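Starting off, we have a lone chain in the form predicted on its own, written out as structure tokens.
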Amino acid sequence: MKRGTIPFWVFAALLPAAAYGLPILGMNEYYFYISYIVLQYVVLATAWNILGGYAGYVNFGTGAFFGAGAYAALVVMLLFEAPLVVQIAVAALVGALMGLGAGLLTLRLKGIFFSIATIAVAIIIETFVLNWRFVGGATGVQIIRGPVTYGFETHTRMLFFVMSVLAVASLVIARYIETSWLGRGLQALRDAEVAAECSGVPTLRLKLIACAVSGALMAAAGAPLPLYSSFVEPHSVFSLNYSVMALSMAVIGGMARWWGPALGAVLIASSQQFAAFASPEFHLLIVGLLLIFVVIAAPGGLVGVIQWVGNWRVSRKEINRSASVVK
């Protein structure tokens, strides 16, 4: 068994268990509200990193997949009154199909041209929803919540538990991709795509898989939004802010490892919620300063800093051990 496997699976089991058990402590409802947002960004940043970090294709269409997931769940809710688990499954399927479709259309492009194409995809989908009267069009639609699922006192606590499960699922998938042949192939095409193709790496197939998985996770993260906010409208759901935040979290946390984007998401999303008491501009200042610091001083993000500190401590121990042997 690989090193770190047991602690990871212990964490994967404890996070949803803790999310389910925390209401027993009598915590204020507001903490569940902001914790949901933090975990939501963990899913989005981790999903973004599967394509943007592992494959090196910078995607600005996060808001498109997130919004598509929210509206897919909304349609299933309005038409069939389906339970939340079905809504999430349908949203993930829609996101995966969107990822495949967008990948087939855009992955022949590279660099800045691919990034611009993902923005165009987001605009097209938002325009379609703006003119779809069944879901309220530009004015949006108000959601009437049904009864709370058995075992939970409020919708916020239930959705916090659901998002914790989605966060764990996204981390499990990202970790598997990083340590499998998929991750090695994506790393090869990120470093030198032409050389990878010449070596027989199925680059297009790998990129399509990354697009589908990334899109499915982003859409799944958006599926609980109608129940969470009780109101859905296109301009906020398809906001470019989701794309910028997911990218910033992955870059600041570190794109080399599966846990880097999650670390960045927890740091930035938490600071966003607490900085909201001052002003939104203050949080933008924090994110901007962190990005400048990472680009200049720590290109590997927080993951790189942590690894550098670990390597430095190991080197110091080896130097001290060598010195004691010489004496």
The other form holds:
Amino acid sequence: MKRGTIPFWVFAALLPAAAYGLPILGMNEYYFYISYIVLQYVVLATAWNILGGYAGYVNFGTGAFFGAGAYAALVVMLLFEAPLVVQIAVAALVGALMGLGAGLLTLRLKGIFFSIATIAVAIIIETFVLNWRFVGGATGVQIIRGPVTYGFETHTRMLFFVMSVLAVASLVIARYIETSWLGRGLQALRDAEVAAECSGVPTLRLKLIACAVSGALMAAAGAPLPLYSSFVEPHSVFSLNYSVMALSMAVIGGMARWWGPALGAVLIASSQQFAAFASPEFHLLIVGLLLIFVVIAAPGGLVGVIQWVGNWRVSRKEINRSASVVK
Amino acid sequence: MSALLEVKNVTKRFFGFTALGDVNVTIQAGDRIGLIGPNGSGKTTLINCVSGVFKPEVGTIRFLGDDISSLAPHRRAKKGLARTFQIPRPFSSMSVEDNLMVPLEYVVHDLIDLTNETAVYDEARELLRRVRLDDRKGAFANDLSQVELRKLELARAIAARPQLLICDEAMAGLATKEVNEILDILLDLNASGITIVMVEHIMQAVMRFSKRIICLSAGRVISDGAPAEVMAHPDVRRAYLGS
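Moving from the form predicted on its own to the form predicted in complex with the partner chain:
Now the complete complex, all chains and molecules, led by this one.
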């Protein structure tokens, strides 16, 4: 068994349990409201990192997948009054198929050309929804929430619990990919794609898997949005901000490990909630400055800094030990 | 006996430029072949066509009797075709040992027990020993010298247990002592049963290594035969020295 496996699974079990049990503490509803957003960004940043971090393909289409998830959930809700679990499953399926489709169209492009193509995908999907009357077109659609699910006091608390499950699921998937043959293959193709292909790595297949998984998670993160905000409209749902934030969180947290983007998401999304009291632009400014600082001073992000401190402590201990042996 | 590799009427064009024109090459198992030619003669293009990086417009490539012309490079690697690169392309975020894990996991996964991590790493160390890089197993590619990078490329290529190894200028930029070291490694690998095609500009190394030399010029095979015979060929002399 790999080191850290038990603590990881304990954490994975505890997070949703804590999310379910927190209301006992009698916390203000607002905290659940903002924690939902923090966890939503944990999913988005983790999902972004599967393609952007592990495979090195920088995706600016996060908003497209997130929005497609929200609208897929909305459609099954309007058509079939499907429960949230079904909405999430359908959204994830739509996201995976979109990921596959977008991947087939764009993954032969490299570097900045791929990134530009993902923006194009986002614009195409947004334009499609803008002209789709069934889901309200450009004006969007208002949702009337049904009765709250049994076992929860409010919708916000229920959605906070659901998002905690999605966050754990995204971390489990990211960790599996990172520690498996898939992760090594993605890492190899990020470092040297042609060499990886000639070393037996089916690079196109791995990139498509990464696109599909990443797209499915992003779309799943968007699925509870109609219930959460009671209103869905394309401009905010397909916003480029989601892409910029997911990318920033992964870069600042560190793209090399599965927990890096989650760490970045928790820090930035939490600070966003506090800085929002000043102004959202002020928070964007802070994120921008932080991003520039990390890219220049700590390219490995917080993960890199933590690992560097860990290595430094180990080497100091070894130096001290050898010094005492000499004495 | 059927050929290990058969390149038949292969033509590769880049827009209007013909990089390879109607190339025919046959390689038998166990061969030690030097592929030479002036810069721009099409050596690397030929390697790229054989390894699947480029798709030729015309012609077929057969490996062990099978037509591999339309196969992706990773499928050719699984069939036993490995290559190194003119400019080393290591997986720089991995250690030397982990670089070898990629072909071990993706190519020979059904020949080794991947669940037995110790055995897999033992295999990696044995491969590193064969290329005399076992003392650098934990190092990262960024910390390797040029000759170590060349050895890593060789180790990664042989990790896929190839029948044919194509080395694209594996000695470029190396000192004489290092050239001899790489040459010794290649001779050892050939002695272990791997057929090797060596693309090289260092003629001393080519002459010492090759049982047979193929010379390309302007995308065409101008001579193919025993080393002394090829070197004495007037077209080869003209290609290298001018008329």
